Every structure is written in C-alpha cells, then in structure tokens.
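The form predicted alone is given below as one chain in structure tokens.
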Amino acid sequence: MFIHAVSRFVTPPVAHPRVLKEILKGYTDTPFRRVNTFILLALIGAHRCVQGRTPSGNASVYLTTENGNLGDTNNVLDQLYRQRSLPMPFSFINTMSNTAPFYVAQSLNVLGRNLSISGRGLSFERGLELARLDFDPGPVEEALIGAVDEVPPGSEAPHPAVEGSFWIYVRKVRNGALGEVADVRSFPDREALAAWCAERPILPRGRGMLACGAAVPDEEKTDWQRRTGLALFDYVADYGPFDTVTAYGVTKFLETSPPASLLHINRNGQGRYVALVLHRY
C-alpha cells in the first residue's frame, strides 16, 4: 500500500464553523452548506491531502475517529433532554459519523467504499488494517485514509486542547510514491508483540526509528527501545495525547523525516497492541 500524499491539520477548538469554512476555501471552491465542525475538519484534511491530484472515480474513503461527531450529538441530546424539544433536522442527520466521509467522497467525486471506523484507542490502526485487507488482494486500487476528531465538549485535559484531521492518499502503484505502509499487525497482548519482534529484526538494528502511541507508558517505551535498538521518534510531546495523535505522528514522520523506516507500537485500554511498519522513501 504505497503512500502518494499526506496531510496534517491541527487547530485549537474554533468558536464557529465559519472559521473552518474560510480555511477550506483555500483548498476547494465547492460550497458546503449544513455542515458542522466534524465534517469541515474531515473536508479540510482530505482536500489538503489531494491538492494537485485527481483521485479516480473508484477511490475509497476510510475515515477513522475515536468519538465521531461530538458537537452536534451534544447539541441534539441537549435539545432532547434539557430543552425537551425536537432536535434541528440537520443537526440530527449530522450526528451520524458516516456523514463526514460522505461529504468527502461527494466533493472529490469518488464512488468507492465509504466507511467510518472506530476502534477503542486504535482507530487509525484499524482503518489502515482494513484498507490493507481491501487492497491486497482485494478490489480497492486507491484510497484516502483519515483520522478526524474534535475536542469533547467541556474537556479539561491537562494539555492544550487541539482538534485534528490527518490523511494519507494510498495507491497500489509504487511509481511516484513518497512512502509505504509495509505492515499492520494486531496482537492480543504485550508478550505476543514481543515474541514477534524477537523472531527477526523488524527494521535494521541501529537504523530506522521507533514511535509509541500515547497509551504506551514511558517504562514500556524504554523496553521497546532496548528490544529493537531503534531511536525514539517522540511525537506525542508536541501536543499531548489528543484523540487523533497516532495519525498525527504517522503523518508527521511521512512529511518531515528523511528516507527512513518507522516501527510504530500502540496499545488500547484492553491491553491489545497494533504494530505498524512504514517506509519513507
């Protein structure tokens, strides 16, 4: 699965969607009505990613998210249970998280698979895993894979609150690619991942980089460094552990790293692990 384009968009929470609409105008002339923050974040990231490119009509969209459309969902529940009134129709429709990838596909004129994916702390990894299965030996030839989340209402995280939209454009064709998703593997626990790492060097020892997700504690990061002999690529420190931070780290590596390889390890609250292997050409 070869990576041909990548996009990172990070922003503090905006006071009104019109701010995001103005940003979106820099990437597409298509007018959008009845859209909310979550949809606009998805559109900004996807259109930034494909600038200067025209995805084929059969391209697929895989949008991953931890929490989905929180803003309108919060508003609808407030209208139902506090105001004891019927919700606004478009707010109710936009509570469906698959509305955002629909807007992405419609605005890019692509008719392939269109999915929203959430995976308990491993959402971006699950999206990559599913896309890879659809690519090889499946029918999908190219796709946009993104991670989008907005700040939860009333969030009191110790780090500055940020919202994100991070996308990669992948194809089966290597020609012109900037990198590759070489492997995506799931493991039931830490021991299974450690055994896999011990079977053979995942990346050449002393070369490449190791990144660990926000849920991996510091002592465990040190242990993975010892096991792999790889230098640590620490992206979590940039903004803290926000919901789409894994996708931020992957896209940062692809945008800023010289030619190198990355082993990314992440876990969720249930102790399940996913390892990604990426190459930057």
The other form holds:
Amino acid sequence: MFIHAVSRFVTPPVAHPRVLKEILKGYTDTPFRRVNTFILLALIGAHRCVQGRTPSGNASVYLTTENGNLGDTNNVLDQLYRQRSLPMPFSFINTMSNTAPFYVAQSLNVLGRNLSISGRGLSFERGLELARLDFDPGPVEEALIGAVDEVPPGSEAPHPAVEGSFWIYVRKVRNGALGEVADVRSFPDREALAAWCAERPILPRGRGMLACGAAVPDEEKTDWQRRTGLALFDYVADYGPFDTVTAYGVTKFLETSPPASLLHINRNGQGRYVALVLHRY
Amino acid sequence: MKGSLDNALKTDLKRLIIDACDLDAEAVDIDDDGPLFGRGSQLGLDSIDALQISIAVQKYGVKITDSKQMRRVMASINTFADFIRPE
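Mind pulling up the form predicted together with its partner chain next to the form predicted alone we just looked at?
The complete assembly is shown below, putting the previous chain first.
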C-alpha cells in the first residue's frame, strides 16, 4: 500500500464551524451546508490531502475516529433529555456515524467503499489494517485513510487542547509514491510484540526510527528503544495526547522526515498492541 | 401590529432561517414576498430545512404541527411573520 499524499490539519477548538468553513474554501469551491465541526475537519483534511490530484471514481474512504461526531451527539442528547424537546434535524442527521466520510466521498466524487472505523484507542491502526486487507487480495486499488476527532464539548484541561484531521492517500501502484505502509501487525499483549521484535531486526539501524503512541508509558518507550536499537521519533510532546495523535505522528513523519523507516508501537487500555512499519522514500 | 408590518421581526426571522439552515446569505438578501421553498425560490430550501426551521421557530412560542401548515406559513417571510404575530 503506497502512500502518494499526506495532509495534517491540527487546530485548537474553534468557536464556530464557520471558521473551519472559511479554511475549507481554500481547498475546494464546493459549497457545504448542514455540516458540523467534525464533518468540516474531515473535509479539510481530505481535500488538503488530494489537492492537485483527482482520485479515481472507485477510490475508497476509510475515516477513523475515536469518538465520532461528539459535538452534535452532545447537542442531540441535550435537546432530548435536558431541554425535553425534539432534536434539531441537522444535528440528528449528523450524528449518524458515516455522515463525515459520505461528505468526503460525495465532494471528491468517489464511489468506492466508505467506512467509519473506531477501535478503542487504536482506531487509526485499525483503519490501516482494514485498508491493507482490502488492498492485498481485494478490489480496492486506491483509498483515502483519515483520522478525525474533535475536542469533547465543554472539556477543560487535562483534556486535549487540539483537534485534528490527518489523511493519507494510498494506491496500489508504487510509481510516484512518497512512502509505503509496509506492515500493520496486531498483538494480544506486550510479550507477543516483544517476541516479534526479537525475531529479526525490523528496521535497519541508522535509517530506522521508533515512535510510540500516547498510551505507551515513558519507561516502556525506553524498553522498546533498547530492544529495537532505533532512534526515537517523539511526536506526542508537540501538543500532548489527543484522540488522533497517532495519525498526527505518522503524517508528521511522512511529511517531515528525510528518507527513513518508522516502527510505530501503540497499545490500548486492554493491553493489546499494534505495530506499524512505514517507509518514507 | 401584524407581523408582516414589523420590519424588526422580519429581520429576526430572516436571521433565524440563515442560522438554522446554515446559509451563506445576509438578511437583506431575502425578499419579504419571495418564495422560500421549492424550485425558483430565493434560498432553495428543502424539506429538511423546513423541519429545522419548524424546531427553531419554537423559541417564539409557536408550533408548526403539520406539513400543510408548514407550506402555508413558510410561503414567504411575510406569511411567516404573520403566523408569528397575526395581529
């Protein structure tokens, strides 16, 4: 699965979706109505990613998210249970889980698979895993894979200070690619991942880097660094942990790193691990 | 005073429609007598917009109960204003 384009969009929570709408106008002339913050974040990231390119009509969209449309879900629940009124129809429609990737696909005129994926702390990894499954033997030849999350409404520190939208445009063909998703592996626990790491050098020393997700404690990071012998690519410190921070880190590596390879290790609250191997050409 | 004679109320209703329906428009762009819904209407609103407005308008203490009433009330800004304030 070869990476042909990357985008990163990270912002402190905006006061009104209008702000995001203005930003989106910089990437597409398509007018959007009835969209909320979550959908606008998805649209900005996806359009930014494919700027200057035309995805083929059968391209797929995989949108990964930890929490989905939190803002409108909160609004609808508030209208139903606190105000004891009918929910506003636009808000209600936008709480449907697949609304955001629908808008992405409609605005890019792509008709392939269209999925929202959430995976308990490993959502972006699960999206990559699923896309690889669809690519390897399957019919998908081109896809946009994104990670989008908004800051929970009314949240205060220590909750995330930023929200974002991070996308990669992947194709089956290598020609013109800037990188590659070489491997996505799931492990039931730390020992299984450690055994995999011990089998053989995963990445060459010198050109390989190690990154760890926000859920990996510092002492464990040090242990993985010792086991793999790789230099640390630390991205979590940039903004602190937030829901799409893994996708932020991966896209940052792809956008800013000189040619190199990345082993990304992450875990969820149940102690399951996923390792990603990416190459930046 | 009938709602259709109250410019301040009509401006408020236009702003309510713009906000509720997420429109890129200004209150001055909306004609008091022009149709709001359907082909050739000034704003191109549809049935989902109508639902959205019918909920938003409850802040005026009124309820639009069925689609026939909705069509009649929302024919234009003037009819909408007269519905909010009949006399």
